[in-house]
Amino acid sequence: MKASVRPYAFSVVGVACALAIWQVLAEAKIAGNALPPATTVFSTLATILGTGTFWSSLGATIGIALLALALAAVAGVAIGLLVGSFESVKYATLAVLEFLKPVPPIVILPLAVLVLGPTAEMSLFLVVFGCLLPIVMQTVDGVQGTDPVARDTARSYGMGEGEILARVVLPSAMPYIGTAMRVAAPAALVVTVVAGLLGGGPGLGQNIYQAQAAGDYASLYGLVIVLGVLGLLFQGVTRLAERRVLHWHESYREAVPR
């Protein structure tokens, strides 16, 4: 068996063995109605899916996600960049953000329901919450950690500090930012589908507590079954994002066949 394939095939025997453990789990009634076997799972994921309500919710979901992460990026960044490049920015926000670093976004999220309302826009609002900060962090670190010989070489040569920030900076603290919307991205999803499951907001949270209220197991191991395979896919197209946006990167850049 090639090197590249092995891993794989060790994946899909792993899945097989765990969901046949989970039959034979469900079967012997460990759980009693409250774990359904995999078959009747799966059985009811496929009518859901055939469904518009299901779809409908799965858009919201990753569209609030999506937008709430773009917003992140581009507010975090931009944070980021100020606090770590100017003494008076850093000083001037360092007690709000060692304030905020410990606080959860379910921790604000009556106070959001309160304010906004079981709507898109709680949602919305809590995600960007719960991925800014990660970001501004990473972000101040990366702009830290760039190299003053290449400030000064870049000064030497008459760039202002705004074409510094933007040509010698940012390039520096990229790998930082990469590395923050690697994990923000799944974190938008979780938080997205918890704004749903326990605020009423849009998407598959919302679904997921219906079943529970319902008692339709069934439904909801299929729902969940449908956020982890989303996240796998959230984390991936980050990876390859990050692999293809940091190609330039000593880290990324593939090895040269000899």
Second form
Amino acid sequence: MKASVRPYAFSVVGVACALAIWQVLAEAKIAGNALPPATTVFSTLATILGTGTFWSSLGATIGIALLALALAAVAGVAIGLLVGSFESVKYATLAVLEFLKPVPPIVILPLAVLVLGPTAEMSLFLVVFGCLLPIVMQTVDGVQGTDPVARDTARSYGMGEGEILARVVLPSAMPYIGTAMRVAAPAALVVTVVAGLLGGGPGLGQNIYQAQAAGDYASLYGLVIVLGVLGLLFQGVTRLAERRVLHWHESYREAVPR
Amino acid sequence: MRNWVIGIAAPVLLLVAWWFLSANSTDPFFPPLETIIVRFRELWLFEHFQSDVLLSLGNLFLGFAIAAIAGIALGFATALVAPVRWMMDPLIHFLRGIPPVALVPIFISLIGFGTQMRVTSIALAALFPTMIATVDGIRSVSSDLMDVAKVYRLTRKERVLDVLLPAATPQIFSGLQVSLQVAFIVMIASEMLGSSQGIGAMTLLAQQSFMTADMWAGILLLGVIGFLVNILFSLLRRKVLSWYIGSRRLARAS
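Alongside the form predicted alone that was just displayed, please also present the structure of the form predicted in complex with the partner chain.
Full assembly next; the chain just shown is listed first.
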């Protein structure tokens, strides 16, 4: 019992130390006004949490991230099934996909802002662009990792191609897609913030930009703290969702208690 | 054979289509590919090569190198000393939840707009993936391996450098790959947020002054850099981890 409490005690000490160091450094004015004390930041944060603009920004950020994630998931799985099912399509798209894969959405941000302006559509487009490729690639891997015996069995039971795709190939690709979604969900949040910060799209990214431009450092730190918490929530919720959706798969199955 | 023909023909066809479809384009957003390539040569080869391209790449590599070394070192410290791990764990997870680019405004307000700020932003943002992967890598080293090391009475230094480090290297490299991606993104972001030098700054400036061909040239260059950096890293990984890749292949073949 005692041993299991100790890690938490150390965690509390660690967080307390970090906050204390922050407070002392800020009180000593090592960075002038650019580093506000922790107490100021948290009281500013409390004020921000009471305003309607904050909640509508938060809603915009979460809404854009989730909508784009859903669009990217549907399109990505569809494209992935297509690319994974036909050898010729796979080879035709291989070079393009491999080239685009390491290119982050921030690279095409200037183009998106130019064509769509600082709008929610622009953010949406960038997030879909950023999340689409990983989902496509993983789906392709999943389709190609389908057990050929299961596929042949389905065929000998007289299933049509469409039925095999829906009932054999897609389920066996699901763990791959689940992994892709778990990586894509936090990334969607990050790209939404980037689109707001650098491209002026609606949401918390834009608020951070405004706080920095206005020299409102306490709000700047407060908003970054909000983003940290939001990021953790996104990671936690997607992990949970992945478990729920894929509970039937062997790598997620819990051992049956005897 | 047929597949490889398709594989090479498809992207070539795509580029040819882009060239001809955009040839007489008067759309201000989508200038002819020819104009883009001409601007690409004028801008990057080599007028702004030293002042902007080398500057950006220098920041990228310096920041990434700092992140890699510090990430691995901190990862080892965190994984090997339990109290440190307990103290650091919530902080690391919280900092990891913050989008790396959101840290850039904070560094601008703390350090200003100079090169120092950019390298610091890149290094700090890229630190976490490597550090977390290192901790995971060390913690997943099999206890059999550690027991054998103990039976052979290896010293602590030998155990860390000759047993733990090689065993954790595959995971460390996955962390480094993520770090490299983050470093690249933060490099661009730190240039786009109020700076007049660097590829990212030039690209955004071109967009804001409606010099569309220049913007396309910048996007093209950034895309190529992102692609090449990734390839270089894969080559390095293959070289360093050749023993691991080989053993995996053997394990799968048997």
